[in-house]
Amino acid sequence: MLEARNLNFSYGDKPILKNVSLQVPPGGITVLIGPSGTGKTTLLRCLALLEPPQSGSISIDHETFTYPWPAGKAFTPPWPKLTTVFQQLFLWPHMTLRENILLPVRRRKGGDIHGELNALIEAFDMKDFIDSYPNEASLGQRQRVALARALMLEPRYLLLDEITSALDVEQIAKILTYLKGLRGKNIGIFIITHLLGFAKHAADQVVFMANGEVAESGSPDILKNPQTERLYQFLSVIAAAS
């Protein structure tokens, strides 16, 4: 289980996260939604242990990281057991997309690395551009490459920030099908998305954040029958704009 308990994070005197608690179970997909500027990406960075909160704790299976982190205490990051794909993607511009995927796993032991990559190339329709450079590929193509690179690391928990934002409907469906198939490998997936249709079809659990707090969480049914006024307002605004 990946679990956050009572996370608080501020930039200066501006609170961003306020006592945020949630769980990302292995073998399931947790989807985070909410208005812009509510702290979703900051929460993801905290869960990834890249942004230390001012207080609270993060547990990854049987290991707990408690904040504020004690001065002088050694920090052993749980990567790549915990792997993240950010909106910025962070691809090396001087390497081909294939090389970008293979670089982090070149020292990985076990398994047929090239066979696994070929399976991902097929699953994500990447064969026509896999040997191009990042500046020769579209944003949607680069998103698929970044996701493939993360999957090649064989994570136990996978954190994704708007990984389908530049994909067309057909590619979103393929990514959704692939991610849902990872349940059988007992991988816990945490996804930030603004696509409510994706959330409805992908999620085992939906978490709604507003004003730096978890305002409501539950099954995807809360997207049809919200239990809080704040989620109802959020869904109403989106429905009116669509």
Second form
Amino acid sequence: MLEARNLNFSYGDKPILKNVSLQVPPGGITVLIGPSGTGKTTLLRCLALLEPPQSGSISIDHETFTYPWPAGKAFTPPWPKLTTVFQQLFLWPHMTLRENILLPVRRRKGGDIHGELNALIEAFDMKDFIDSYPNEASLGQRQRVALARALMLEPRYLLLDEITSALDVEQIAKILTYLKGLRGKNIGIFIITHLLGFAKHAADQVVFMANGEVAESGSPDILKNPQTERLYQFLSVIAAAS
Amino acid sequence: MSVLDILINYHMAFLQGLRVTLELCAVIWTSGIVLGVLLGVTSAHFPNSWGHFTHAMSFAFSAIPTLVVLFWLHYPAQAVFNVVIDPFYTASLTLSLVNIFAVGEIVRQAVSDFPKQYIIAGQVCGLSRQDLVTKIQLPILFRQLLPGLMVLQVGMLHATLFASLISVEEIFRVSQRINSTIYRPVEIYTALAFFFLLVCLPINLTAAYLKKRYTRDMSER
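Please give the corresponding structure for the form predicted together with the partner chain, as opposed to the form predicted alone shown earlier.
Now the complete complex, all chains and molecules, led by this one.
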């Protein structure tokens, strides 16, 4: 289980996360939704152990990271057992997209990594651009590569920040179907998205954040029958816009 | 007397001058690249101490004309300390200092401004510290630094001409001496240009090769 307990995070005097607690079970999809600027990406960075919260704790299976982290104590995050695909992707610009995927996995795995890669190339329709450089690919193509890079590492927990924002409907469907299939591999997925349809149909758990707090969480049913006024307002605005 | 005649008749003198110029360059380029890179990396890691020092020295050396520093080290400094130093060493020291701090500042800025997100992406992918440096940081930095450093080194080659003003027998001084004997400035300085082309051509070809091999437009669409 990936679990956050009572996380508090602030930039200077401005609180970003207020006592946030949540659980990401392995083999399940947890979808985080909420208005822009509400602390979703900060929460993801805290869960990824990239941003130390001022207080609280994060447990990854049997390993617990309690904050504030004691000065001088060794910090060894369990990467890539826990890995992240960032909204900005951060593909290495001097390597082809194929090399971007293969570099991390080459040192970690023996066996047929090219066979695994070819299967992902097929699944994500990457054949036509896999040997291009990142700047020669569109944002949607790069999003698929960044996801493939993370999946090749066979993480136990995968944190995804808006990774379908530049994909067309067909590609979104393919990737989300693929993500649903990862349940069978017991991978825990935490995904920030604005795709409420995906949250309704694929999520095991939906977490709604507003003003740095978990305002409501539960099964995807909360998207049909919100229990809080804030989630109701959020869904109403989205419904009106669409 | 044509340029060719001058090249034939004075080729030994020109080659001797060229040898001194290349010796100067060997010292300046080697010290500049090796010590400059070390200085730049150290400065990036210790911005409040070495960083300020490198920035200040680089600013000083770019603001004060190289010729002034060269003359200062050759005449007043030696008089103050009551020593006589071979002008070749004075020129080597002066131009090396200029190059070391210029390279140091370029490297300091590149390392300081290196996009941290590429390192973070590597960390969450489980890359080792060694892989982060050798596979991500160094290749990207090398591609960023290469054009600027090559231009700087060609500039340092040109700066060796100043050494002639403190009596270093490099190729420009040799040319002046030949000119004072036969007074054929157009032909002599054309021959000098030919020698500089001869030296710069391999550098430019190497730079073009490295640029083609390693640098590309990395800006995203």
